[in-house]
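Here we start with a single chain on its own, the form predicted alone, put down as structure tokens.
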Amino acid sequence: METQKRDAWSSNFGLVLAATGSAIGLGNLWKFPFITWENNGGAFVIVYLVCILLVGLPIMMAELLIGRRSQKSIVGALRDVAGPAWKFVGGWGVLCGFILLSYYTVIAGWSFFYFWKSLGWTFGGFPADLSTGDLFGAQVGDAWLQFMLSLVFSIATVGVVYFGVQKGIERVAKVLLPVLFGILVLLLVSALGMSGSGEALKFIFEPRFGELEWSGVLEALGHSFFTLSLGMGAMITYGSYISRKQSIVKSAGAIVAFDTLIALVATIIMFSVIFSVAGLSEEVGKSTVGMLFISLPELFYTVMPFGTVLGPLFYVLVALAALTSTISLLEVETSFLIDERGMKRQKAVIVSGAAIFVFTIFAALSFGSTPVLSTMVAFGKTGWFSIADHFVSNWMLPTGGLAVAIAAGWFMTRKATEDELVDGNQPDWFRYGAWRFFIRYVAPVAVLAIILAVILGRDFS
């Protein structure tokens, strides 16, 4: 098998932007605002931030250090640092990324549809008799439209990964992430000018621990783990491209900070709109897609300042956030084929992208257009899309994260992990002893709590 020279990030800045892009996605713009609303904000947000620090950050560092230590994708990385049998655990991560990307691409494609529609509304006016709920139902039920949207997004993802780490992923991240941040700032400024912004800020940040139930604590714990793209090999793969001159601790801290900040900003924007429109709060909690694809399109053109400009920009934001995530997921599969099967990058990208797209078609057609895919039942879920999402969110990601914590905390030697984290570039606030305690004891127990909750019937999808 021919050995290929391993690509690497050109700078710590490039790594942080690319990995932040992987972590930032629809979980920030869609799921976090929804679960914050469901759990009455305030105390939930505080618990979430604590979970990010105690669970998410230590596992993030663990994934990055495993990648850099081995200089391999997830299968080879876990095999090298934890033992031969761990290649199967790595294979579980590759499969997780495969399934997740197959249905995530479908949601990502919706952003193209709403961007196009928003452009039409910006120049032609928002139709007074349009039901955005009916519009959403019609577009997800249109088989040909779903196929084409997913195909275009898949091609965009393949196109970036095809050119490699520096020339593809890093170069695109350096362009897309600043654009994403800029759009988010514009939306935030507009939202803070709305009448409900004060009430939104109070709802999000005022501690009200009496309103937080144990189910909310579990939700905060679960999302603190899922939001950072942990448990599926993306950060191990990205970590394998880190040079010895770059600090894992600094990078992990910056990635977690940016991801958390963007989730909070997105929540402020959405809640400012919710509290500015009478009666909207009763509608938001009815559906996870309600705010992003049903309520917001109309509100941009009826109540939000500068909404005719910000409407299309918002769906550009959604598309960019989704694309930076799909890129990292495809890189997991590509890196596996390069390292374990000896494929050239270009061939590995096309093979993995094509294989995943077959299953993307299944997900795209499972919203009513194809009965056999829309009515199949498993895990208490109906439809291929919902079944895949449930399996990944509730079983694959938590078990993958638990494996990483155990591998780094119990199978790697203290010297091996200390050499990766205490490298002379680490920030003053970092304490290796504290990290080792959290990765050995706190993180595994926390992830086991998620798995136990799933066994008892909790659904994190």
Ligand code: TRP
Contents of the next structure:
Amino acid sequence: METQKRDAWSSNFGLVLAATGSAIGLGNLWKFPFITWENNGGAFVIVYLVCILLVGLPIMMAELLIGRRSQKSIVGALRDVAGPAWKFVGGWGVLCGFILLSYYTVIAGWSFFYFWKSLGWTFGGFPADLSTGDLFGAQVGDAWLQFMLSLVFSIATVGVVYFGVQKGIERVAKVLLPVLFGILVLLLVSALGMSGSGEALKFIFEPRFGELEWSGVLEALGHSFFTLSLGMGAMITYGSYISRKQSIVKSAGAIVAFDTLIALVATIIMFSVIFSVAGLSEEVGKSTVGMLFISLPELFYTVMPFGTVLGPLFYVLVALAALTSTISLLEVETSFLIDERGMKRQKAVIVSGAAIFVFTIFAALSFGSTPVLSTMVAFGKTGWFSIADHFVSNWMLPTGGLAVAIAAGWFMTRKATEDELVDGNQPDWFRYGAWRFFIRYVAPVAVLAIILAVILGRDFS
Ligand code: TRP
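Having seen the form predicted alone, could you give me the form predicted together with tryptophan?
Whole complex next, starting from this chain.
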């Protein structure tokens, strides 16, 4: 077997862009706005920000440092830094990535459909009698369409990862992320000019602690894992391509800051539009999950300034954001096969992409088109998609995150983690002792609280 030279980022900027691309995704554009809505904004957002800072940021540093120290994909990385039995935790991460990618692709594929539709509306006019709710139902219920949308998205993901870390992932992130920021700025400017923007900002940022329930606190914590791509080794894998010259602390800080900023901006945009239309907030309340695909399409063409141009651009944005996340998920699988099974990258990408796609089909057909898949029930959830998402969000990510915190805080030596974080490039504000306290005590206790809450019956998906 010939050994392949291990890939690496070309620069610190490459890592930050690629990892930021992984973090920014459907979690920011689709999930965060609707859980903020469901939890009544204000206090929820503050608790979420606290979770990101106290739990997400330390674990982000832990994943990146485990990756850089071992220069291996997750199974080998955890085995190297924490001990032989930890390879099972790595395996848990590989499985988690497999399932997450299989269903995430389905929602990502919807962005193609809405891009196509909105292009048609831009040039042909928005039909006055169109019900976007009905359109959504017809779209998700069409088996063939769902299959094709997911297939095209999977091929795009495989196509990028095929070309490797520098020539594939990094190059794509370098182009896509600036485009994504640009589109968001345009949307933000337009949204802030709308009459509802003041009310939206108030809803999002005014702390009203009386309205927040404990379940909302726990949901904020769970989402901070999802949105930062933590808890399944994606950041361990990306960390394994960092060179010693780069500061983990600075990179982690930048990734977390960008991800948080984008989630807030997306939410401001969506709520500004929604609050600008009288009576719409009651309607949105009925299908918060559909905000992105039911409420927004129509609003672009009826109320939003420059909406006819921004509409199609917005769905391009969703597709790009999702793509930089799916490539990181596929890279976890690929690098596992390369490092642990000695496969060539090209073969590893195709093998894992094809295997995952089989399960993507199940998820794609579970929105009404195929009764067995749409009506199956497990963990109190109906349909393959919801069951898979429930299992990953409620069980796999939190347990994986807990394991990473324990590996970095209790199984690695103080010297090993200190060497990685205090590497001469770290920023002035960084205090190693504080990180160690957070990773040993604060993060595990907070995550255990989530897991306990899930065991006691709380649902986070
Ligand atoms: N962070 C991604 C988003 O917000 C989703 C995600 C969760 C993810 N875990 C991941 C992506 C692991 C890549 C790897 O949409």
